[in-house]
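The chain that follows stands alone, in the form predicted on its own, written as structure tokens.
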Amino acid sequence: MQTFFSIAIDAFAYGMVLFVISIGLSITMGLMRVVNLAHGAFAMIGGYIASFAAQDLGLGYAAAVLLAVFGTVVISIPIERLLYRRIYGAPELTQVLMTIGITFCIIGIANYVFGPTLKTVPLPPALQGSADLGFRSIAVHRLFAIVCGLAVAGALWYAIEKTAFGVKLRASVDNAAMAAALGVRTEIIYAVSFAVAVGLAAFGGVLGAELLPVEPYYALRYMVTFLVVVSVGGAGSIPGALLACLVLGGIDTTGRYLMPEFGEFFFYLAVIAIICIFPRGLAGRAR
């Protein structure tokens, strides 16, 4: 029973970290129709900035997180204006090649600026140690990751489904020319959506630094994982992405606990099985 609860908590926390990072990619792929393979690079940037802020500047954890999110968004603004706007509506192969190129450029710059070493983000005393739930103790940081993931899911769902911005975003995606004719400033809508996606990636990179260590090839190491989560959940679907993260996180964590010698075998076996049964993902919609 102790093993079961350990697997369940670790899987839930891992799934929430995957969700916070991957949901931004789901937004850009499902709502903005951009295959952004550089998404993991922005999560890496957030982790590097937070590590620098905490280790070198001596800032607290909260300040480091805010600086990481804000700094990554600021860095992404010229990239979006100069590069991403050129591939909105372009063939998917063009988007893939452009974003992979951006990924390698960011990796090279990160190696040059921060060096080829593993970076850590020190946790504050409040997030260290364990919390006693009565039937067992749970690491406070994992509880924090779970709460953050659920909060992000609720906030995004409300913003996209229940606000005027969400209506404008969906209208811009469905018919950009008609939305612009009706007065919707589609360029601003896309820019804000991209900034939100990048900010979430940065936040997830910091939040998950304990589970997905920040290192020079972070963007390449986890690129497929983030893309798989979006594909399994259904691009653009927040409930689908959340469900995919919980299912895949549970399978991956269980496999690593019980049969670690198999590595990620069960993770990708589950991906193949789900895609065979649900070609558009767990909550994918026909386009």
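Bear in mind that the values here come from a model prediction, so they are computed numbers and not experimental data. Numbering follows the first chain given and starts at 1. For the two forms, the rigid core is made up of the largest set of C-alpha atoms that agree within 1.5 Å on superposition. First, how it differs from the form predicted in complex with its partner chain.
Shown in the overlay between these two forms, fitted on the rigid core, is a CA shift at residue 118 smaller than 2 Å.
The two forms, fitted on the rigid core, differ between these two forms by less than 2 Å at the CA of residue 82.
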Given for the second form:
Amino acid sequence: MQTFFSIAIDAFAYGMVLFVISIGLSITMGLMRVVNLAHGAFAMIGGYIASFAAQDLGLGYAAAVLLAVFGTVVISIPIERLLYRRIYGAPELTQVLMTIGITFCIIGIANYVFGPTLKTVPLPPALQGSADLGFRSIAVHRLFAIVCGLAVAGALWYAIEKTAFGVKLRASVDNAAMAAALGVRTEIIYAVSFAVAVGLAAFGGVLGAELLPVEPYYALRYMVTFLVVVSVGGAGSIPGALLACLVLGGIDTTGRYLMPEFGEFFFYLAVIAIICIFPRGLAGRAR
Amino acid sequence: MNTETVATTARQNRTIGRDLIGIGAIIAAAAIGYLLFPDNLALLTRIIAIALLVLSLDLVTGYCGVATLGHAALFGSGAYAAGIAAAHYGITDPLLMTLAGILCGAIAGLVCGLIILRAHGLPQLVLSISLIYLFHEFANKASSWTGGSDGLSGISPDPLFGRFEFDLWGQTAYVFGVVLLLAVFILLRFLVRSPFGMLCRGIKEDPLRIMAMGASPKIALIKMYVISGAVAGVGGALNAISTQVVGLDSLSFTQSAESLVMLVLGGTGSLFGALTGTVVFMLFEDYVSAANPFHWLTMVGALLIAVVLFAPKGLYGTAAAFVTGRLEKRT
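Return the structure block for the form predicted in complex with its partner chain; the form predicted on its own was the one displayed.
Complete assembly follows, chain above in first position.
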């Protein structure tokens, strides 16, 4: 029971971190049809900025998070303008090549600027230690990650389902040419959702720095996990991504606890099984 | 003889001429490599092994339009098959080891093809990535057979035909590799121009129409995957024979991604493109990582971005388009 409970909490927290990072990828992939392998690199940049702000500049945790999110968005704007603009609508192979190239560059630069060592984001005292739930105590940081994940999911759901921007976004996802013909400024929708996606990636990178340690090869190591989550959930679907994160986080964490010697064997086995049964993802729609 | 047959024979003559030029170019490049880097034949042999992997990737990606980031699974299976045959079963004849590599590569191709072809687009990519990790973890776990993360050692191939020993300088391995590459290249030229090769190109363009014509895209693609596996298996076996050790990195995601990068760098859908991309990328990587190990990843990334922006058809594709453009202008 004890083991089950700690596995469940860890899996839930891990799934939520995955969700915060990969939901942006899911939205941009559903909207712009770009296979963006550089998404993990943006999460890594967020982690690095937060670590730099907290350790070298001595800022507080909240300020470091804010700086990480805004800094990453600012870094991503020229990359989007100069490079991503040219691969919208290009064949998948071209997109893969371009985004792998961007990832390699970011890894190389991060390695040069920050060195190959692990970076940590020091937690404020309020998030350290453990909270007593009466029958069990759990790490506050895990709780914080879970709450943040749920808050992001709720806020995105509200923004997409209830606001005017969400209506335009959904229209552009369904049929960009038609939406543009009806007067939706699709390029603004694209730019805003790209910025939101990058910002969420950076936030997730900081939030998950305890679970997914920040180092130069972060971008390559976890990129696959993020892609897997998006594809299992179905590109562009928030409930799908949430479900995929919880299922895959659960499988991965359980595998690590109970059969650590098998590594990620069961994770990838599950992914293959799910995609073979649902080729469009858990919540994917037929095109 | 009417004009149409004249035109076809002329075109046939031209393609056969291009084949001969290609074979000549490979032999010339091999000889130049031998003269330029007599001390570094190991690198050249590795380039040949990877070239076989990239050729096999070109068969499924360039000719059939299947996007995969897990093609090293076929290469690594071939390498481990050749290595295990030598280290555990005492089959140390290099030709038999190559045969083991071909067989195992083809089987891995069948398995991967059956799974990867179930989806399209992003899920297809993710399936291929999951497969390569699955193969990697499996090889890591079955350490009594594969040596796990220490790598499989104890491979000592017999002299080729009982006469040419695989020496420290790697001359035998290099010549063996060049001959293998030439044989595979000639066979593949026949394959991609055969009706079957045309069918695969048709499937890449428009699978629905191929189905309407009465052919089954799925069966054709799986056949192509098996052939591709055999070619990758040759490369893997060559790698095992020449380095006499098989590491987990031959089954890695990085190896798969790099081979895709090399293919797109050279140009998809052409055997020459695959060869050009491999040679350029491997020499570039070797030179840059030796000159500046800190920045080589950045430079490789910049090279990729530059190729996408300025030579979207790949180096060979862009050069070929330029040459044909000039020729057409002249006539």
